[in-house]
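Only one chain is shown below, in structure tokens, and it's the form predicted on its own.
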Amino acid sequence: MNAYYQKRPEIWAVGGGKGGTGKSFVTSNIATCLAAQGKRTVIIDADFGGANLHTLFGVSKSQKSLADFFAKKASLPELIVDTQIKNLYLIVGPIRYFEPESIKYAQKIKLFNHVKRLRADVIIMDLGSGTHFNIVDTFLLADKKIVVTLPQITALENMFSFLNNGFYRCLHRAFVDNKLGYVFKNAVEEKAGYEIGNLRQFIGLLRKKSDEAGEIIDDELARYMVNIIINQAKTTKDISLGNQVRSLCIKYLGFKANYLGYIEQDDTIPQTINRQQPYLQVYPKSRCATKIEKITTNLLDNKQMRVQ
């Protein structure tokens, strides 16, 4: 069967800037939920510095990985491997350490074009930590952009930095594409003199440049929607943090955000990871599984959770 579709799959990306927030756990279980609903789901482990999604599914170290795609030794469909779950497939990330900055622009564009053509209903890309532009560009490729954070100050700071860099790069690309790169560059040079302290203020400075600049900003703001997941929530305060993060995105960064929901702290999660099985498969009736299923539903329906 041809591994490419005529129909473009929906692409989701899971990021957040900081390592250790549970991105791979969230990715593997959302994918498991989608597959259970009959959606052909392909996970791409795009964590070039620490690919480990294969271990969460009990998949042995593959002879081939994304490194072979970049080295022109294999096509993307040739890298797809089965998991233990029906309708769920995996492309293994580079097993050996692979610096994001080692990926050249042409390689990145080739990867993105091939991802868009894979035979799947949903493709989920699990991103590594950091804010390198190759990681950010992969996040921007997605139709649905998901960030996973912990109720900890360091994780939240990294997440905001990641989102800030993401939209900043999104704007820069849009201005360059519209032959107004010089306008963006001038604004960057001027922002120190205007004591610009956050992205929203920088956007305000850009708007003053011209009506066309304002139109570009409005178009990008309409497209840039992030979806927030709070992982390892323990208290009511942790749970309500999602709405606070959402409000801060609007107030200081200037773009819209959805609070998808939260995943509770669960001491059985490490056990399922050690068993190399998705949590949703081992404990399908648990409270934590219910939260994951609700998050997946919210993503599919473009809805969000509201916490009073």
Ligand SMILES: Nc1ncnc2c1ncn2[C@@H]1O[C@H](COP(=O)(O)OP(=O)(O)OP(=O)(O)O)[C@@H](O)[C@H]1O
Given for the second form:
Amino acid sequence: MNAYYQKRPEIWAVGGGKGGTGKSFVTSNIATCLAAQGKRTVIIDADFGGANLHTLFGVSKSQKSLADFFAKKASLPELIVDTQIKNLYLIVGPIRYFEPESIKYAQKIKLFNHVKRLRADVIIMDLGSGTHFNIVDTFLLADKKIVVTLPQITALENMFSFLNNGFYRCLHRAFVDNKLGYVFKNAVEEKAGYEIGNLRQFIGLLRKKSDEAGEIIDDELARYMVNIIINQAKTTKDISLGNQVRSLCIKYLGFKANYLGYIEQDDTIPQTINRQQPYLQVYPKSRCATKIEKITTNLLDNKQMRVQ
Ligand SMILES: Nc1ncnc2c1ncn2[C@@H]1O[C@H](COP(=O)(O)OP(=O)(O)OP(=O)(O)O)[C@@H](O)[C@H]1O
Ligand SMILES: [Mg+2]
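Having seen the form predicted on its own, please provide the structure of the form predicted together with the ligand.
What follows is the entire complex, opening with the chain shown before.
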């Protein structure tokens, strides 16, 4: 598997704002599920500050990493390594000291242009934690955007910041691309004078600027679809949080979100980490494995969890 491919793979990205919500767990297990369905799947460990997916798969850390791609020492296909799972491959993230801020937007675009040409059906990028534009930008470039949150107020807060920054960034870029960057800038300046407390209100202000502004907003709203996973759910209240998150997205951020599904808290999950095998491979019949399979199907079919 060392050549670029003709067919464009789908690119999925997993983010979420807060650290430790289960992004790497979800990435590795959704990927395992896709590979089991015969889909050629490549995981890219894009956690530039704390890459550890190689450990989750028992892949040696002496491998070349994404840092070599950014340093122009290796092409992307050269970085692909096998995992112990058929159809599943990995591009190791920067392991040694690496300054995430050092990657410029143009380098991320370059990375995506190369990622799009990899020989795969699905590419899944694990983004790591944080709500900084540096991480959000990578999220925005993906075809399917997945956020993993815990049913805890701090994780939810960080997730909303992440989604807020994401859509704000999306709109800004779209206005600049349409040569209406000054309209966006004026709205930002104006908003201080109004009682604009959230993104939905800001979108309302921006929309009033012109018909063209409204069209740009509508295009971006149609494109910006985020998929939410509640991880480590313990109660029915935790499970129903996904629906509340959807309502809050519309109310405060002004866009719709999909509730993909939830995964229960399961104490055997941290134990599988030390076995360096994905949970789905160790416990394929468990409750959580069934949930991960359902989430993967929802992603493939562009569906969401049935609203309770
Ligand atoms: N559903 C779950 N039940 C129990 N433990 C879980 C569950 N999901 C993840 N964990 C555990 O939570 C810890 C954090 O998971 P993980 O490393 O995937 O988070 P992360 O979001 O990738 O973290 P980081 O932001 O540091 O990259 C791990 O020890 C993992 O085993
Ligand atoms: Mg992680």
